[in-house]
Amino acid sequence: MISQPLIRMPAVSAINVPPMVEEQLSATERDRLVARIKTLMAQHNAVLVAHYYTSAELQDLAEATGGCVSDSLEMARFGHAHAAKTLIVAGVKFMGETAKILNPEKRVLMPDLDANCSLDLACPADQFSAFCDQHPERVVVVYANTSAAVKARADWVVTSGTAVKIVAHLHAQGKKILWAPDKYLGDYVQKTTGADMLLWQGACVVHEAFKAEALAKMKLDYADAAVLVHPESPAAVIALADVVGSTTQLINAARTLPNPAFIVATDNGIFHKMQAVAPGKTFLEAPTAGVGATCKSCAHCPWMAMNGLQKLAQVLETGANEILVDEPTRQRAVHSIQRMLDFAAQQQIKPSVGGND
């Protein structure tokens, strides 16, 4: 691994994490809302795209109405190919922005514009741009979990499914990398590729919370279980993994590996899809608390939990919460995204996004 230069990194401001508030509906209320939403979607020529980390109700509704449940980039690509004039993005704000960047001709709505991402919040565009200006010799590579403005400042956008291959490609060309925002994913990519990478110090509040010591003990308790870890997790947690990968890659591992059980270190919203593709298997949440703690795991993004059926119905009724990206920013951002898409097509890899990505 290339040793890091002694460079003072910008301080990452404390992230104001909202309290976890999940929608509580009776079965009757849920059924009425779903019926109302289906009617509204037909009236507005709308399609719903939902991230793996949203609620089971939203995931089921997306698939039942001809939408999709996927990672953030595939959500945007699906919307581009779909004939609907309105995209409803159930996820977090950068996902809505990515959808708008790739689909400028469509109206993009979200259930809650305050549904954000700790990685996005930890990388303010003005601070990041100034830092890039201090290191003009480095190729700027940013993770998909960033704002449209940060993507516009980048040379490349990557996902957890493409990051290693793209950085390895740049490293082979002798390029030095400025990476943002996730320090754990950046560290994983750096160790895997050997590239010279200067890492921005952001982190996902969900994945950073996984605890290696408690996970090691859990592995002993469930000897037949494979450990699936998203690379936004700390290095000590990644070191215990049987499979490290994006959301899509972890779902595929759950489906194809022979293990009867899996310990999963990513947002527990993914369990709904894992159980659907591997119904005979057991899925266990990796621990987010230390050994001996009362709470074992609380691995769910509070911003993802802001999405719900009630807010979705309200947005369809009012047209509120539209995502807008100014055209100069969109054009610069789409260039850095398109580089990744072209590379993925050449390499025949799926550019799947993990995490709050």
Given for the second form:
Amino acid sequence: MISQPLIRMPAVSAINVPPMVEEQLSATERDRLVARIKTLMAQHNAVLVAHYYTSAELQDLAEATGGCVSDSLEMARFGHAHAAKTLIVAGVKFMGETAKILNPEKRVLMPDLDANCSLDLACPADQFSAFCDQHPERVVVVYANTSAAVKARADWVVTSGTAVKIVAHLHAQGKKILWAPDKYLGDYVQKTTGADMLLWQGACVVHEAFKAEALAKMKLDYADAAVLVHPESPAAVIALADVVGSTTQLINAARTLPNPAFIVATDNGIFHKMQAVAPGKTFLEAPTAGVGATCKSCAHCPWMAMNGLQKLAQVLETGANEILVDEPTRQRAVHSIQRMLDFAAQQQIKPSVGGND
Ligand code: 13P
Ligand code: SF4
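Having seen the form predicted alone, could you now give me the structure of the form predicted in complex with ligand 13P?
And the full complex, kicking off with our chain again.
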């Protein structure tokens, strides 16, 4: 058990969560837009890289056009390896920035530049940098859900699929860690590795809303179900999990475990892929405070929901919403991201559905 020193953490200001606004299209409108987007993508030598939390239409389109649907580690790797001149990133801002940092020669477009993330918003670069300055003896490890400027201040970037292995590796070298921004993921990594970690106090508004007490009751009602939990969830929820992992790791668990049903504590956008890889199995949302109560997200990320086919067609037509990262920031940030990709390759972490992790 590590005794944490008494350190005053910078206060995290309240995050303004946008209302949930999802695109509503008729089947005819959707088919027309998909056809138009496919033509535009071919014209612009573009590939679509989408996260599992985006709409089923975007996920299907990414796969139908030779792009990828994945967790944030694989999104970074896929975009970097692909020959397309334009990467369209359907996800949130940090995913677009990571793509640009790794691929300065490529054009990176996003359907909506306001698609952010409560973790990124909770960690302003100036405050974070000042905090790092106060702890020069610590290795700075930041979650991928951060701005380019925060990554530029880091020694390592990690994703949910690599965090435990990278921190364990640093701990084995006797390193102390300064971790940001997710306090729950940081706590999980600390407990799993035993590393000495100083945690920034950010949280994901989606995962923070899952409720342990209600989940424990739900488990009793679904005795055959395995509980799959993303590690951005609170410790009491993680404690009830059969599997804790990145989105890809949770999808792989749904595919390989023998259970007929799963209670899933992550964004419900993931059900589209889970149902595809494990047809016939039942997927249930882990309980949040519920509609009309205190949850702000109710198991769906309002920023991920900002992505849609209409906006995607528009950015391809106009070239709007290009992600730009200034060169000095990019040059500093690329090392910490590339370090993670090299580590993942060395450790053979293959975060794709059907991979070994
Ligand atoms: P993954 O890398 O596990 O997909 O997580 C990204 C994310 O934002 C989860 O909320
Ligand atoms: Fe960020 Fe949470 Fe949305 Fe993931 S689900 S992008 S961590 S706010």
